[in-house]
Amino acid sequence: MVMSWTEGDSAHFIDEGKYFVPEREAQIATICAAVPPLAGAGHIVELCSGEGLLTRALLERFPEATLHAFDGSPKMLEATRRTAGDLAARLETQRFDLAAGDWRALGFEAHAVASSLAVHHLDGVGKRALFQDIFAMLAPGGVFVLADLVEPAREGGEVIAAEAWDEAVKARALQLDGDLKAFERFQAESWNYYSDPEPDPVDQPSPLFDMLKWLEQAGFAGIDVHYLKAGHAILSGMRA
C-alpha cells in the first residue's frame, strides 16, 4: 500500500489521469467557470497543478491573469510548464507542501484560488486550517474553487459513488481506446477510493456538508455545489 505520493506516482497519474478523473474536460471547464471575470491583470492560485490541464485552461480563460502553480512534485511542475506552453510567460512556478504553513503568505491579493483532486490528503483540521488560510489569501470579491473526493456521509453512500467512479472509467477507456484495458489497470491498482476496502491512508476526504461549514467558518459567502458525481465535488465560496 502506498504511503506517500512519490515521482513515480506523478508519472502514473499523467500517464492514466484521462482515464482515471470522472469527466475530466467538463470538470476543469466547471472550475474555469466558477471563477468571476477579472478586470485587467490579476493573481490566480493552483495547489497541486500535476500535468497542468487546469493552469493551461486558466490562462485561457483570463488572458491577462499571472497564474501562481504550487506542487509538490517536480515531475509535476515540470509537466504543468510544458502544457501551458506559449502561454508559460505569465506563468510562476514553485515547490510546496500542501500541509505546510511557509507558503501561505503570498505577498499579493489572489483573485482566485483554485485546486484539484489534493485537498483530499488533509486531515479534517487541516482543511479548516486551508480554507481560513485561503480566506485571508483573498482579494475582496475573489473566489476559491475546490475540486475534491468527498466522504459519503451514510451508508450505501460509498456504494453508489464506487459504481459511478467506476462506469466512469469504463467509458473514458471505450472512448479513447475502444476497450477496457484501462478500466482493467484501473480496478488492479485499486484506484477506487470507495470500493477499496483498505484504501491508502494518504487519502482523507471528508463530508461535502462538513466542508461547506468549514468555508462558511472561515468567512466564506456565497458558498455553492457546482458539481457532484461518482464521489468527486465541485465547491467554491467568494471573500465579499
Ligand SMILES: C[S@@+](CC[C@H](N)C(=O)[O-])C[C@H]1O[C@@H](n2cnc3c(N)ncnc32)[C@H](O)[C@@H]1O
Contents of the next structure:
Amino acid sequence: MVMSWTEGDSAHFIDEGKYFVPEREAQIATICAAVPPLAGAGHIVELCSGEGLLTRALLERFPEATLHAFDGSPKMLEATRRTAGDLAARLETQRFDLAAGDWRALGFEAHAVASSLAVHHLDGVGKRALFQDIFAMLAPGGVFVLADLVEPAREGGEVIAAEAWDEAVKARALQLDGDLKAFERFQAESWNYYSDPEPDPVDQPSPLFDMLKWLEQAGFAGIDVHYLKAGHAILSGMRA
Ligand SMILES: C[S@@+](CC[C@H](N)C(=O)[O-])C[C@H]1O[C@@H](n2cnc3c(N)ncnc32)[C@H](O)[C@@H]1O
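With the form predicted on its own in hand, show me what the form predicted together with the ligand looks like.
All chains and molecules follow, beginning with the one already shown.
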C-alpha cells in the first residue's frame, strides 16, 4: 500500500488530535446530525476512521446500523476498535488506500458515507472521482458527509483561517491543561496549514466552492455546508 501517512503520524495524531482539531466534539456532533434518521438496520461507512471518535458517535446514534470503518493505518484501525468498545459487535474494520479503487464496490448500499480530516490527502482530480464513487455507494436518500480542510479561494483567506485555528488550539489547551504547552507544540511543528510557508505536499485541500460543484456534478442533491471554522468545513450531499 502506497501511503505517505505513517504509523508515527497515527500515534502523533492520537496524542494531539484533542488539541489540534478545532471544536472536535462539535464537529463530530455536526457530522452525526447531518446523517438522516435510519429506520432499522443499515450500513454506514466511515473513510479514514482514525482513533474512532466519530465511529463511536455514529454507532451510538444509529443503534441498529453496521459501521464499516476503513483506514490505511493498522494502528488507527486498532484504535477504532478500541474506541468502539462495547459497540464493536456492529463494527467492521478494513485496511484500505483511500486513493485506490479496489474498495469502492462495497457490495451493499450505504445509508451514509462519512469522513473527517482525510480527503485532503487526495488532489482535486482524486476528490472529484471519489465523490462520484461515493454517490454510487449510497442508497436512495443516503448522504455523504465530509469534514475536511478547505483551501482559501483568494488572498487573505489564509490569514483568517490561520488566526482562527491558532485561537481554537489556544482555547483548547487552556481548557484541557490550563496552560499553552499544546499550542506551543502546534506552533513548533508548524501544524497550522494556513500559516505554514512550506505545507507538507501530502496536504492538498481544495476550495470549498470547487468541492460543492464536484458534489453537484457527481449527482448529489441538497448540498449544504453545516460548519466552517478555522479552514475546517463540514459539507454534505444526498442521493435523492
Ligand atoms: C488526520 S487523521 C484523521 C482521523 C479521523 N478521521 C479524525 O477526524 O480524527 C487522517 C487519517 O487518515 C488515514 N489516512 C491518511 N491517508 C490515507 C490513505 N491514503 N489511505 C487510507 N487512510 C489514510 C490515517 O491513517 C488517519 O487515520
